[in-house]
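Next up: just one chain, as structure tokens, the form predicted on its own.
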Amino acid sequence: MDYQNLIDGAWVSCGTAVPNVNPSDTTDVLGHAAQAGIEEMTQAISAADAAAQGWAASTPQQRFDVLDFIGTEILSNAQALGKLLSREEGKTLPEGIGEVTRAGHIFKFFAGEALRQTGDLLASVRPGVGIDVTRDPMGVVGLITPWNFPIAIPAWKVAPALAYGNAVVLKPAELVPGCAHALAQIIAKSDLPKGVFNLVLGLGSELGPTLINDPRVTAISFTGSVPTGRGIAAACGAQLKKVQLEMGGKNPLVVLDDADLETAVEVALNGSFFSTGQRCTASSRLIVTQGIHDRFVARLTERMRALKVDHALGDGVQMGPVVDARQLAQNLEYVQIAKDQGAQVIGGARVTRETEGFYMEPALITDTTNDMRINREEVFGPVATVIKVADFDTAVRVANDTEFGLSAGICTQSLKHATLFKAQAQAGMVMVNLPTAGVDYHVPFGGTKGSSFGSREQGRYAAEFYTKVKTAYTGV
């Protein structure tokens, strides 16, 4: 399969293409992805710029029809798309199908939002003057998406962009061209005018600066690493360009003495190791009070060791491979750093399976303190640490002692402590007796501190980024 760029309604190949390799089986090449350059990116921006005004003038019904069609097509093909996602990224098949289903629901939600857009009609403080407040599209928006949610994150950027009348240039991560191409194929089948949506495949280091620095692109939404996000923020700031960043996390899960042990263990297991820990909302720091610490570690170790790690499409597999060799090497390096700093490591070794892939055991790292590197830097793999603390107040202090602030959780049966934690946790999303990973598509997503910058994604709050407010006065 050749994965091509979609520019101005036409499929565009390039002189070079790279293989799309299955991380569960490196002999399985899904296809070859075109590697666009500055010329193709510039063409995509020109196409979006030419189409933007027409789409901005489209009716709510036109936008609804397009988005609803896309959502229906995604949901109708959830099994095939889920299998593609699992082969390409390494999620287990149920996780892959679940992500595709979420993407379909996102498009359906924003189809509804296209019809629900509202404004304000106000009386002026001056007699004989009327005021209306409306939202206009931003124009051309550049969307840069990561590899860990290869269809859901493009969906939650593309869908609101189109719903609010913008033209789009999507630049997905190099590791997952297949899902982006499949989404583009569905969008191309809709009644969306040509040029409103454009897909450009290739290296972010080459394509990103062109997308970010073109003055015709009025806004950039990025999900990815902190260093790249900081660079994008600086570039957009210099141009006074609107920017939205979703970056890293070092998310705490607090487990108090009064927690239900089985609930706490299942919450930690899901949050830390499902999706191979490759979620920015993963529970990477387990902060456990001393009364339950030993029982919690023993039971979590037992459950962790029982996880079936294998080919993403295998029956009963609970954890697939790491996405690629570079990520695997980074994960193993962090495990070794923790050992070198005096921590105890349970699991965390590279393992072999019937097919050649990037497999590693989930790792639980105990006897850690919050100042260790393993607790300061995002690993982005199936690696969780345990930090023993004396009490609730210490747990909250440790939980907040991080440069990140995306998601935070607590396991407790105390209404008092749950209420206090929701108020005191320095995070954009707080979970009580639930995994830190796993959010709904119709509510805001985002964090504080170094995790996020700009307005929230998803739900009705997406309008804050994809529109600009206009206030109009009329003399009567």
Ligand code: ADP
Second form
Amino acid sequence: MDYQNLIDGAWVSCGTAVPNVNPSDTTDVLGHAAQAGIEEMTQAISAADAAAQGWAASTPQQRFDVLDFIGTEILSNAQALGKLLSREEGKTLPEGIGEVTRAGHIFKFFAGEALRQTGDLLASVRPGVGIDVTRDPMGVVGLITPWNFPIAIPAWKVAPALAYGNAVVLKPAELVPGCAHALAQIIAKSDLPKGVFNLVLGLGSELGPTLINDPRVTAISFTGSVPTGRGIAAACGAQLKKVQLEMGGKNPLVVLDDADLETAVEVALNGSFFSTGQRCTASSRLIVTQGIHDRFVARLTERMRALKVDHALGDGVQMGPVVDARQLAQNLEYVQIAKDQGAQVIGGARVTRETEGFYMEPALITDTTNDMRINREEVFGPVATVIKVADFDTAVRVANDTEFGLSAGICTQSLKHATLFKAQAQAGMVMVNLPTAGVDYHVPFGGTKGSSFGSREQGRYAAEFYTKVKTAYTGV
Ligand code: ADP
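In place of the form predicted on its own, output the structure of the form predicted together with adenosine-5'-diphosphate.
Every chain and every other molecule in the complex is listed next, the one we just looked at coming first.
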């Protein structure tokens, strides 16, 4: 399979074809991806720019039909797309199919939103004047996506972009060209006019600056690492260009003495290790009060050790491999750093399986304090720490003592503590007796502090980023 760029409605291959390797089995090469250069990126921007006005003038019905079609296609191919996703990224097959389903639902949701766009009609403070407030599309938007949700994140940027009348240039992550290409194939089959959606595959460090610095691109939505995000924000700031960033997390899960033990363990297991911990909303710091600490650690250890780690497509597998060699090395290095700083490590070893892949055991790191590096920096792997604390107030203080603020969770049966935590947690998303990861597709997603920048993604809140407000006065 060759993955090509989609530029102005045409499939374009160029550059050295880069192999797309299955992290569960490195002998399995899914295909080869074209590597666009600055020239192709510029062509894609020109195509989007030429198509933007036409799409901005499209009717809500046209937008609904296109998005609804894309959603239907995704949902009816969920099994095959889910398998592709699991082969490409390494999350388990049920997780892969689940993510594809979510992508389909996102397109369906924004199909509906295309019909529901509203404005305000107001009386002026002056006599004989009427005011209407409407939302216009931004024009050409640049979307830069990461590897950990290869179809859901492109979907939650592309769908609102199109629903609100924008033209798109999508630059997906290098590690997952297959899902982006499959999504582009579906979009290409729809009635979307050519040039409205463009896919450019290649190196972010090379293509990114062209996309970000082109004056025809009016807004950049980025999900990825903190350093890249900060660089993009600086570049956009210098140009006064609209920007939206979703970056890292160091998400706390607080477990109080009165928590239901089995619920808390299930919530921690899911939040910390599912999807191989490669979710920006993963629970990486388990902040546990002293009365339940030993029982919680013992039970979580037992459950964690029983997790089946193997080929993402294998039967009953609960945790697939790490995405690539570089990420695996980084995870193992963080486990070592924690050990060197005096923490106790359970699991966390490199393991081999029948197929050659990037496998490691999930790691639970106990006896940690919040100032250790393992509790300050995002690992992005199946690695969770335990921080023992005296009481609820200390737990909240420790939970908030981080540069990040994406998601925060608490397990408790106390309505008072759940309510206080929802109010006091410095995070964009708060979970009570639920994993920090795993969110709905129809409500806002995003964080505070160093995790996010700009307006929220998803749900109706997406309109904030993908439109600009116009206030029109009419004298009669
Ligand atoms: P990760 O380390 O998880 O791969 P990155 O932030 O490097 O995270 O990548 C997220 C996305 O950003 C990818 O699509 C990548 O190609 C892109 N990217 C990387 N460097 C740049 C850059 N300098 N400008 C724009 N996009 C970039």
